[in-house]
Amino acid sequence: MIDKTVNFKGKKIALCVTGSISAYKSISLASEWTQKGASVHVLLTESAKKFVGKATFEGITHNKVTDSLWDNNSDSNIDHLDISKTADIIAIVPATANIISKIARGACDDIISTTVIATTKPVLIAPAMDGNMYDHFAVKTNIDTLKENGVIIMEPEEGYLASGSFGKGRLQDLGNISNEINRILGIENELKDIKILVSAGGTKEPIDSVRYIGNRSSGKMGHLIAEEGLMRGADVTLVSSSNLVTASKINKISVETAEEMAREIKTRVKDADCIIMAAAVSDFTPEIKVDRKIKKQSGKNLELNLKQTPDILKSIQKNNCIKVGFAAETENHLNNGIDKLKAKNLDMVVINDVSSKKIGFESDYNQVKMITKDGNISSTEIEPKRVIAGKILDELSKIIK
């Protein structure tokens, strides 16, 4: 079904498809978007037309297909630099491994690798493969390049592949590759010459020289706002605990401890119009760290004392700074969070249930509350947490207005 809130007119897509058995899936996809307004062109390498055929996206999309670097259809034989500066996103939808590894090493031997290769647009990849195939070292070394470099990566889904077995490797649902679409292209650059400060991950605070009192939080959240703060033009940098993959436009600090964080955190909030506190922070450190692992005695229990950690935000005075808190709950989650809000004198607090596994520590999705210090509430459903991200810096983008 077509969603109608999303209106592509006047848009232009160019949709690659490669060979992958879920190639099939693209035609909906032309359709959907060739009926919300957008002019389509696709792509089709070689391998792609022994899944689908050229007729089939004709007919939808009313525009010639491209699937060949010397057919074409302008005079100067050059349509894959036309589309390469005319269409206002390229999504490759399915993504084998063959062409997420040509595009990362620069390779340009086909009308899709060439295409991307010329185009300075956004570019959305949707993998779609074997999951022995997307857990290989090459192919993860590969997209994490891309990502790098800027790319939108629509991670795969689980779920049975075409080979029987059960894995990471579905085409994401097609819904949330036109929301991402959608999203990338109504973007414009409100948050240019702002500068953020986003923290991201959860802090390891040491017990020993080997272990540590951590917690689940995975960073994702936090790199996903600051990746969507670049692509709104602001000035971003990023305070992690986390070894994720970080667009190298993004100013990274890498962090292990509360204090560390703390630290970093105090530096560059001088300079910063917005902080943007996603870090699970702990709450309490050892009160002595010690130097050698500590070995296990036979009918001695080991007894740790705790200290509280910085409280990061309250010690924030900057006034001119727009500060943003989140608040990770598991019960009582409104009060909790508009108590933090005052507590912490937060322009807008954002609540998640960390008690539910479908969301929030280690998953790809979220679900949130956003609280202004105005006393407004909006909510989001279950989505992807890039999703969510794009929704928290449209409220932050109305606090700045």
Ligand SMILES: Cc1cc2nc3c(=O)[nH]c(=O)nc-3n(C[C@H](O)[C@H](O)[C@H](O)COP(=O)(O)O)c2cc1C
Second form
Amino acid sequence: MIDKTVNFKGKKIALCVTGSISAYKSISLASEWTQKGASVHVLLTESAKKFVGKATFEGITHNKVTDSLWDNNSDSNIDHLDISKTADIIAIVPATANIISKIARGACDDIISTTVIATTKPVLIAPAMDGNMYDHFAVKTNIDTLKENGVIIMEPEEGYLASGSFGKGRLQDLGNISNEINRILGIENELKDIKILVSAGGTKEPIDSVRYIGNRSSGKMGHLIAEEGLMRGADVTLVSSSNLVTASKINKISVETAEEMAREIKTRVKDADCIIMAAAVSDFTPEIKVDRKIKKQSGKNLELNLKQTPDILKSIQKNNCIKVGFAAETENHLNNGIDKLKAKNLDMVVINDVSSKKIGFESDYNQVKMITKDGNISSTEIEPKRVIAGKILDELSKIIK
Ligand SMILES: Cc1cc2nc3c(=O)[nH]c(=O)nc-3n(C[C@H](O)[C@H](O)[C@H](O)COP(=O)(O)O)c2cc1C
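Show the other one: the form predicted in complex with the ligand, since we just had the form predicted alone.
Let's see the whole complex now, leading with the same chain.
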């Protein structure tokens, strides 16, 4: 769904189109963004021109299309440098496996890769390709490299693909791409010099040397909050039990157990202005951890004695630190969230419904209610977790002000 409130007035968007079967969708984006007031400058690779034409984009955007490194139209006569400086954002939609590979390894032999390597502006990439291509180790590695270096990836969706198969590779919903561009363009450095400590992922509590008690938290929400904080100028430390790749400018501390998480948070909270506990920390851990594999004995059950883990948020006594907690609930969401807010002396609680399969754990989508200490309640729709991360930090910024 396209958000009608989105306004791009005065913004310059470099829309880079590459040789994917979904290139036709970029025509709609060029039209929508132009109608919303942006100056859209389209860049085409040679392969993109096999799918979509210059004339269409020039007619829609009223700007000249740049489709070569060598036909320069800018004042400086070096188009890639000109675009890399004047654009407010560079959006590669759709992005082929080929352009992703080029950008990840720093190749610059076409107008798009050369513009990207020259820019300091935000770069958003929306991959689109066949499911097997998207699953290929090289594409995965390249996308991880881009994420580590702060490129915003709009993950493709699962669905019907041009090959006739079903899989993950279809270009992300155009409305979501527009909303993300709008959000990035609106981001200010409002968290500059603020030190944020974020926790993410589900902890693993060892039973023996091979088994553990865990939960379904993927860590996506916490990681996206950390990335969003970085984009808003914060100095971010992320204590995470998740293997997800994160921007290299985030100080990531890897942990596994609730005890390790508690220890790291306790040490690092001393320097933090704000802590956001998005991790799903196990409430219980086996009392005894066996340091070998427990053998199965015929007809015998295994009894586990579980002890409570430390309550990390409750134990933080730092007065000048803003505390944000998450409440993953399956029932009585609002009441349970308010109880948690009070019991742990939080400045804000973020409640999410983990009973729905469409959102929450493991999903790329979430829907939350945020309650602040002074009783303000705000709710989101079901939205991509990156958007939810932005809304959480919007609320946090209000508390900080
Ligand atoms: C009909 C057709 C459809 C294609 N669709 C895609 C696609 O969706 N995604 C992709 O990564 N490559 C796709 N390719 C392959 C790319 O066009 C090819 O790798 C090309 O070199 C990409 O060049 P570029 O990245 O410079 O635009 C397609 C090729 C053909 C012939």
